[in-house]
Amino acid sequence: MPTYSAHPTAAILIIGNEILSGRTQDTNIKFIAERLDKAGIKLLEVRVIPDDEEAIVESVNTLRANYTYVFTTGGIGTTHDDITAACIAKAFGVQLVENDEMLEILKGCHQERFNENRRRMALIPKGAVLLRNKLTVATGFNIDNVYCLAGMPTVMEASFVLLLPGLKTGVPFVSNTVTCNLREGDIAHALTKIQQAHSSVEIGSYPFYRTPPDIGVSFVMHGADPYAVNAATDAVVAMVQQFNGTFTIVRF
């Protein structure tokens, strides 16, 4: 399989009991992953954990030690279960302090509706930098290689698009897709040989079963070298033709 030594790496940490219970469907992973891919930052791990101090601290410390960037979403609001900021402070061994800039922003926004609950939003780890967005005064923060974002997708997205240009990036990844009417089990051995011959390209195999009876498989060739991705794609097309299959192809 390909290595990514030339690319920055990343992990996503989704924090929230509501995700784990199924009450809320996460869309943040897809949004972040797609943009990291285009920026040449290789997403290598995603974790979903509860609003639990021990779980957050352990996960943050493990991930930040293993990857170039860590992106967290969730748990930075005004309620009792919004404990991410305090946990990040504990993970880094720093104090949770009131940020003067954020405090003034909150006071100016809420005015007579400003209260102690909203004031909690100004508490961030000492030394952290605010992550602003153009949608709302609600903000995340960055400390070292950890970026803490809101769980609400619209707010998270607004913050992420502004922070992304400031990250170290790599050669963008590209993908081709070949969809055919063959069965995965019939071509598995041939596909393995193609993967071995094109080791710098990830080749994913995704079978589908649709109604009316429509059985087949989609192959996704993914990598940083467009020539290698196209070469692997051509090999997959030749394999499909060898098995007398029909196919469609979408190139980057």
The other form holds:
Protein chains: 2
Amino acid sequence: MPTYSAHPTAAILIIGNEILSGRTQDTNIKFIAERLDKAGIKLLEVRVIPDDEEAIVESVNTLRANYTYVFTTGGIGTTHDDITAACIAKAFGVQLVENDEMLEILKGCHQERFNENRRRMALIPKGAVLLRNKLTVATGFNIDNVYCLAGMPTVMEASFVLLLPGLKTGVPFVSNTVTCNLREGDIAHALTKIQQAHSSVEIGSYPFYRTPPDIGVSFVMHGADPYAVNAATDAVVAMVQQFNGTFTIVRF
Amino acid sequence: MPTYSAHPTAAILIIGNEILSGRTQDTNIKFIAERLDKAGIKLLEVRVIPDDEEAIVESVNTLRANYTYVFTTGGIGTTHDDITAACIAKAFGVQLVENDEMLEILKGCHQERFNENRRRMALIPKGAVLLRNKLTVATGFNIDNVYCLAGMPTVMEASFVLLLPGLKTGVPFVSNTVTCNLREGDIAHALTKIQQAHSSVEIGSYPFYRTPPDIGVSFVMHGADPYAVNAATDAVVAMVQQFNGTFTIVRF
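What would the structure be for the form predicted in complex with a further copy of the same chain, given that what you showed me was the form predicted on its own?
Every component of the complex follows; first up is the chain already shown.
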């Protein structure tokens, strides 16, 4: 059986007062997480922090030291609360410099509306390279293992799908889901034994209580070895049948 | 003008492989964040980490030292992947003990279905107290400044609304939103001047590009002094009018 210990790892850093105040429902985490999982890059941590220099610098430096890749979202723009580029420069100990290529793009795009506010978008950390997308002209930059993306989901998504193929990926993760009408408390011991016998597969148990009384649990078998994931799934199905449960199954 | 520097602070720790794999769209952050904001408790950090002992212990100990309150979600249950209680006990350096009150509740609730799996739900860190809700019998516990809640949104929410009134709260935060058809790049400098003149108010600028071409920006004025928030809002409205923009406004 192949081993999959060599997966690249990742963290996401959401820079956004609007998430911390509860104003905005974040969707960037799920979008990035799903795609990293399929690319075999193990997402191990997400942090959400305020638009605050100290918090950004400290988090970026911690995360970039701990993971293969760091993706930040938010704080890319022309207004006073857009401080990501300056903070990343500080975190890397490099200057914030005007990028000639970006300056030309901005002038070409905005024409007579080009001004000092928009010129600010050309400032990126020295040594960083621009990230592109098919939606907007200016959407972020990459320096070393840190990728800084817009906070706006459509723009972030358009950039992310273009940068992903350039990353070092791993064996893709896959998962199967078995949803049944049993209770966790009845099968927990049997499930533990299955987890022990299938240690290369992460087995998650997610109970639900829905109305009208629709109570049950979903088991998610997740891993990088599709044969092992299927074997664990078969064992879970057998367990559900043994407990006289009914089930549905969604395989990768 | 009153000062509001004495707000309690908070962090959320989402314990969940299902968020990191992209399987599940988290909604717990927004639910908790909104209510903390209205209660005048400043949410300053969110972390999402795997169902992993080392990650949980380290994060809990960092966050509980840095913030007034820590709310964890996930890992409360009867299956092998429910390790929050054991990890919190380890983080606090206390034993995991069987809570008599919880044991009675579980026996009473499950009757002839009570078993060793369900008995596991009665294990909480020594010194912790049970959290209750109106939906389920067993939903988490509180030890010192750490509140451990279920991951399932309905259960988490039912517990959170009952624990919130027991917290030390601050002057509530309020916010106004002005949405207009201008571009950030045109008003950035004027907005910076408004932010400087209204330093007790956090002014966020959130551009949007929607289809059909519906381009603009929302300004969010957020703070604990309602008069200051309104004054900053009035200044932003005046700015939008000065730039010949049209706008809508939502006040707290």
